[in-house]
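Below you'll find only one chain, the form predicted alone, shown as C-alpha cells.
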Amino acid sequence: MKPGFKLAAMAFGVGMCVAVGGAVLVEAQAPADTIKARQDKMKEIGGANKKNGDAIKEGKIDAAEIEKNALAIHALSKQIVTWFPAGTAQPGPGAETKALPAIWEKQADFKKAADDLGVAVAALAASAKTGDAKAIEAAQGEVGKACGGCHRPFRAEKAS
C-alpha cells in the first residue's frame, strides 16, 4: 500500500469516527433538549391556566383576557403528542421529566387525553366570549378536568 494512501485511508477512518461521534453525542443531547423544550410548552399551558384560574377565584373575570389564555392553550393542545417523540422516555443526563411510559405505550389514549384539553379550552373561549360569568366558570373547571384527565395517567409526582 502506498503511504499517501495509507494516511488518506487513515484520515478517513478518522473522520468518520468523528461524524459518528458527532452523531452519537447529538442523538444523545436530543431526548433532554426535547424534554426541556416540551417542559417549557407545558409551562406556557400552565401558566395560561393558571391566570384564568386565578381571575375566576379571585371574581376578576376579563373575558378578553380568559378567551385570549383559552385560546393559547388550545393552539398547543393540538401539538402536545408532538412534544414526546419516541426515544424521550428516559431523560438522559442533566433532563428531569415526570413523563410516565403509558404515553408511549398508550398513544391512542395519551392523544384522546390531549384532545379532550383542546375540547375543553374551545369551550371555554366560547363562553368568554359571552361574557356569562357562570358560564366561564363552569367550563373552566372542564378544562381543570382534562388537565387532570391527562395528567393522572401520564404523568407521575415526582420528576424521573
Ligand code: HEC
The other form holds:
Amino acid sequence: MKPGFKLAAMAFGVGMCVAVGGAVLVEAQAPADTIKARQDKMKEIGGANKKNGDAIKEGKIDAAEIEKNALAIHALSKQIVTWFPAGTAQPGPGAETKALPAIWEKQADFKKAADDLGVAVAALAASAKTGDAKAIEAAQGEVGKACGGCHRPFRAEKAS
Ligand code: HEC
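Given the form predicted alone, state the structure of the form predicted together with this ligand.
Next comes the full complex, this chain leading.
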C-alpha cells in the first residue's frame, strides 16, 4: 500500500492533496481510497484464510501457524464494519466495488455477519490448540461458511 492511501483513508471525506515520496502529488478521491483500502484488508483476510485452508487440505497442519492466522483474521474481523463508511456503496473514480447497498440498509445483519466470522475464527484458534486434525478441519469449514454468510447477502457477483 502506498503511504498516501492510509493517510487518505483517514482523511475520508476531506478533499486534499497528499505528497507521496515527496515527489508525486496525488489528488485523494476519498471514496475510491476507502474502497481500495478495504479491499486490501479483505485480501489480507483472504490470504490468511487461504494459508490455513491449503495447509489443512494438504494435511500439513502446523497448529501454531493455524492459530496465528486465525487470530490475525479475528483481529481484522473486528474492524470490518468500520471499512464500510456510509457513502462508499458506489464506486469513486478509480475504484470499483462489489459492496451492495444492503450493507447500509441492514447494518445490524452486516455487523452480525462480521461477528459470526469472529466467533468462527476464535473457534478455529481454539481447535488448533487441541491439535486434533478433524476438529481443525471442521472449524475451518465453519470459517468458510462465515465468509459466505456475509458475501452472499452483501457482496455483488460483479463490481459496479
Ligand atoms: C461482514 C462481511 C464480510 C465477511 C465476514 C467477509 N467478507 Fe470478504 N468481502 C466483503 C465485502 C462487502 C466485499 C466487497 C468489498 C468491495 O468490493 O468494496 C468483500 C471482498 C472480499 C475479497 C475481495 C477483495 C478484493 O480484492 O476486492 C476477498 C478475497 C474476501 N472478501 C475474502 C474474505 C474471506 C476469505 C472471508 C472469511 C474468512 C471474508 N472475506 C469474510 C464482506 C465480508
